[in-house]
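Shown here is one chain on its own, the form predicted on its own, set out as C-alpha cells.
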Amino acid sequence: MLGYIDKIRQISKGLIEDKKVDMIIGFKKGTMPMMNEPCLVKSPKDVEKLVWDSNCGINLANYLTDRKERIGIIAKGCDSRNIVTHIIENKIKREQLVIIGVPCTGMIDKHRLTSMFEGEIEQVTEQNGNITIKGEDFEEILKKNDVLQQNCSVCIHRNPVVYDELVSDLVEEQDVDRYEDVRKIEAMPSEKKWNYFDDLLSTCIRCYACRNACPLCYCPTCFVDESRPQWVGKSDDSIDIRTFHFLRAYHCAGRCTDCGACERACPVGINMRMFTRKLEKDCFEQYGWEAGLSLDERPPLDTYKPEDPDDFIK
C-alpha cells in the first residue's frame, strides 16, 4: 500500500488548488511506530505530510461529524461505510465530500506485535507484503498477513463502497467465515459464556478510548455521563463495566462496520468487538443487513416492515 502515497498527494493537491475542498482529512506519520496520526491539510504545500501504510487503522469518519466545510477525505473500505452511515444519519452531507477511495489490504495489529517482542519496537517498515520490525537489539521480518488486525483478516469489504477518486485498482475481496468465533461463544453453556465475558472485561479501566475512537459515538452527552437519570455507575465495579460495554454495543447495532477502531484504541487490548460482531451477525442473519453499503437504505433498527422477524414476541 506504500505505492498509494504519491497518488493520494497528487489527488489531494489538485483538490485544494482547484478549490474543490477546504481541507483534506488524511494521515501523517506518527511520532511512535505503528501510530500514524489523523491530520487536516489545508494548503497545497502541506499535502507532502500525507502518508499511507498499514498503520492507518484509525477511522477517519470520526472527524466528519457535523462539520460544515467542503472536505476531501481518504477512506478505506470500513471508513467509506462509516461515511455512508454518517450521511444517512444526517451528520454530514454527501455534497460536502470528495471521497478519495483507498483499496485496503489490511492494517497490522500493534497490540499483537508489541507483545511479540521483549524490547521496545523502534521502527516498523513495510515492503512487498512483509513487515520489518526493528528494536535496539533485534530485527525481524514478518509476513504482513500473519500480523493483521483480526477485523482485517475477516474483512469482506476491503474496497471503498463509495468514492469520487480512487488511488489504485480495486483489490480482490476475501472469501472468509466472518463469524466462526461468534458461533463458538453462542454454543457455550450459560456459565461458561458468563465466565468468558468476565475474563474478557476483567482488565477494563473505563478510560472510554473505545467510545472516543468509534465513529458511531457522536452523542452530545454519552449515556455514561448522564446523571438524570443515571444509567450506569462511575465505578470500576464489574457490573458497571459490563453495563457500559453492553449498552455501547447496542447503540452500534445495525450501524457497526467492524472497522476495529475501538479495539485498536484500547490500551489494554480488550476484544470488545465480540459484542458488536454478535449484533452484526444477528442483523445479517435476520434482516440481510450490512451497515454502510448503500446510501439508499435505512438500517433495520430504525425502520419497520410488516415482514420483519417477530418470533421473539410472546
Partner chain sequence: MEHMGIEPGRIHFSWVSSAESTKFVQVVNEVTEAVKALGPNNHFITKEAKVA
Second form
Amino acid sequence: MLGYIDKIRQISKGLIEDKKVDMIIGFKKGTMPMMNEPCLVKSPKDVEKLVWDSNCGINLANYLTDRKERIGIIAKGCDSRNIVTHIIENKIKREQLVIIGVPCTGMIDKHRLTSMFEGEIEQVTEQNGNITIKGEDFEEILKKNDVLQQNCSVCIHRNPVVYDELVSDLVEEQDVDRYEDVRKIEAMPSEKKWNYFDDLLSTCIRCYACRNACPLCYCPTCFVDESRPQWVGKSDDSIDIRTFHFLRAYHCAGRCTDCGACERACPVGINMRMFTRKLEKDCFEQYGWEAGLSLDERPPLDTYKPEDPDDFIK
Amino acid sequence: MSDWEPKIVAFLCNWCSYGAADLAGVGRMQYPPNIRVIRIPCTGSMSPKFALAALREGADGVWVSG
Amino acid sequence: MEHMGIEPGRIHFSWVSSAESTKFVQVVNEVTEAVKALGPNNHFITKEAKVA
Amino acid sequence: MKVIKIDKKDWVGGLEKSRSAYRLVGPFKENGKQFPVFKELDKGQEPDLTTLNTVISPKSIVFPQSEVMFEYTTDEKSEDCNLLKRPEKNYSPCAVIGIRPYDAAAFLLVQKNFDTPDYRDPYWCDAYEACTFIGMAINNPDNTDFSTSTKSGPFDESGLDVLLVDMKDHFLAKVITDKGDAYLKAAGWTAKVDTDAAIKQIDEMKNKAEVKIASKISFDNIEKKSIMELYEADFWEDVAFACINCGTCTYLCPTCWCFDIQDENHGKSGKRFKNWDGCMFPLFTHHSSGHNPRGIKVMRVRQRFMHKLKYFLDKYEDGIMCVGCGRCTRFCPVNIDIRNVCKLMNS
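Compare with the form predicted on its own: the form predicted together with its partner chain:
Every component of the complex follows; first up is the chain already shown.
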C-alpha cells in the first residue's frame, strides 16, 4: 500500500493542474502513530502533504455531503461504495467527482494494537505486509494481516467499485465467512442477547463519534436531537443509549458498507457494528443486496418486489 | 401475577386495520381489551422509533397492522 | 429487535383489510395470547432514567 | 510540610482501613473491559494504578454525565405535591485515589466557573468539597502530554491533597493539605521520613519526568493578539476540515464543563437533569427561533479553541483552560491536535 502514494500524488497534481477538479480530498500525516488526518488539497504544491498507508480508516465519503465543488477523492473499496450510496441518495453528483481508486489490503486496528502493548507505542511502520511497532523499551514485528480492523479482515470488496483513475492493479478479493460473529449472537437466547448488548454499550458516553464519522449519517437533524416529540432521553441512561445505537443502525439498514469508521472513531472502543452487521446480513440474505455496488440499482428499502419476504406478516 | 394483563400498543393503518377495528365494533364483536390503538395515516409512515417509544413508556407488546 | 434481546412475540406485524373484521378480532386474540404468554416486558422500559 | 512513607505491602490494608471514614473512588478496570474508569470502589476492589491515564477523565466524580437536579410530582395525594425536591445524594467524605496531577488541577479551572461569588453550583461544589484528592505523580509521561506548558505538570500539587510518588517498593506521600493529612491518618499510614531528603528525592524525579515531556506549547502571543484578529484568522477552515463534529474532545476533556438541562416526565412525576453537552454539537447553540449563531462546523470548532485558549485566558488572566492531559489529541477520531492549533494561533 505504501507504494501507492507517488501515484496518488502524481494523479492529484495532474487533476489540479489541469483544472479538472477544485480540490482533492485525501489524508495527511497525523501527529500520532496510527492516525492520519483527512485533509483538503487545493494547490499543486500541497499535493506533497498527501499520504497513504494502513491508517486511513476514516471514510472520506463523509466529507462529500452536499458539496458543490468539483472534487477529486481518494477512495478505497468501502469509500467508493459509500460514494455510490451518496450519489444514489442525491448527496453529490457523479459529474462533480473524479474518483481516485485505491485497491486496499485493509487498515490496522489501532484499538487492538494499543491494548496489546503495556507501554506506549511511539512509532508504527509498515513494509511488505509486516508492521513494526516501536515503543520506548520494546520493538516487535507483526504480520499486518493479524492486526487488521475486524471489518477489514472480513471485507469482500477491497477494490473500488467505481473509479476514474486507479493507482495500482486490483488486489485479490478475500473469500471469507463474513458473519460468524453475528450468527453467534443469533444463536443466543433473548436474555443473553440483552445482556450481551448491555455489556457492549456499558462504556458509551454518547459523544456521537460513531454517528458523525459515518458517511450515512447526514440528516440535518438527527432523531436524538429532535425535541418535539422527543423520542429518546438525553441522559446516560442505558435504555436511552441502547435506543440511540439501535435506531442509528436501523437508519443504516441496506446502506451500511461496513467500512468500520464508527468503530474506529469510538474513543471507548465499542463495537457498534454488531448492530449494523445484523441488518447487513439480513439485507443480503433476504434481498440479495449489498450496499453501494451499483449506481443503477435502487436499494431494497425503497423498492417493492412481489417476491419480497413477508412471512413475518400475519 | 395472576391478574396481570398485558398492555399492547397497536399501530393501525387508517385505511385498513383501523377500518377493520371499526367494523368489528359495529358488528359488536368481542375481543380482548388489552390493545391501545394508535391510528396512523398509513403503515408506511411507521418508524421503528414508534415501537421503541411504546416499549419505553411501558408497553408489553407492539402490534403493527396495515 | 430480536437480535438485541427483545423476545420474539413482543412485536407483531399483520395485514388486515378494512372489510376483515373477523380477521381483526382473530389477530387481536393471537397477539394478546402471545404477549400474555411472554409475561410482562422487562426490557426497554424507562420508568425513570437511571443516572448518577 | 511532611512526607510519609507507605510500604506497598501496607497499601491495600490502609485503603481498606480508611473505608470506615471514607468512600473510595479510583480508576478500576472491570472484567473484560479495555481500560479503567473512575468509579466508586466496592469492598475488595483496588484502584488500578498501572494505567497512566483513564480514557474518560475523572471530572465525572464531581460532574457526572447526567445528574438529577430535582424531582417533582403533581400527584395531589402526595404530600410533596408541586414541590421541587433535590434528591438525596451521598456527600460523605470521599477519597479519590490515584488521580493524576493534571486532572486534579483541572478541577481548579472548572471551579472558576461553578464556584463564584455570584453563582454557586451546589451540585458541583458539594461533591467537590467532599473529595480528598490522593494524586499519583507521573513518572513516565506519554507523548501527548504537554502539561508542563499549561502551569500544571506531572508532579503538579495545585489540585491535590496528597501527592503519591511511586518509588518501586514503596510510595512517598507528600502531604499538601490538612485534608490529605487526615486521610493518611485514617488509613493508618504514619511512618514519617526525613522531609528534606524525601523532598529532594521527589524533586529529582519531578525534574526527570518533566524533561521527558517533549511537547511544548506557548500562548504568549495569543495573549497579545486581539480577539478579532484570532477570530478572523484564515486557518480555521483548514483546522476544521477534518473535524466530524463529534463530542469526543469535549466529553473526555477534564476542563470542559458545558451542560444541558433536560426534563423527563413520566405520568405525574418527573425529574430535571443536567447532562453533559458540548460546543461541537449544533444543538448546543440552537435557538428556539430556529436561528443558530454557530450554524456551521467551522464556527463550532473555532469556539472550542477560542474558549480554551483565548477567552478564558483573557477573562481570568490565569492561563489557558487546558491542563495538557492530551486526551483530545489521543482520542480524536480524525487527529485534530490542540498543540498544532495553539501553535497556529500563537504564530
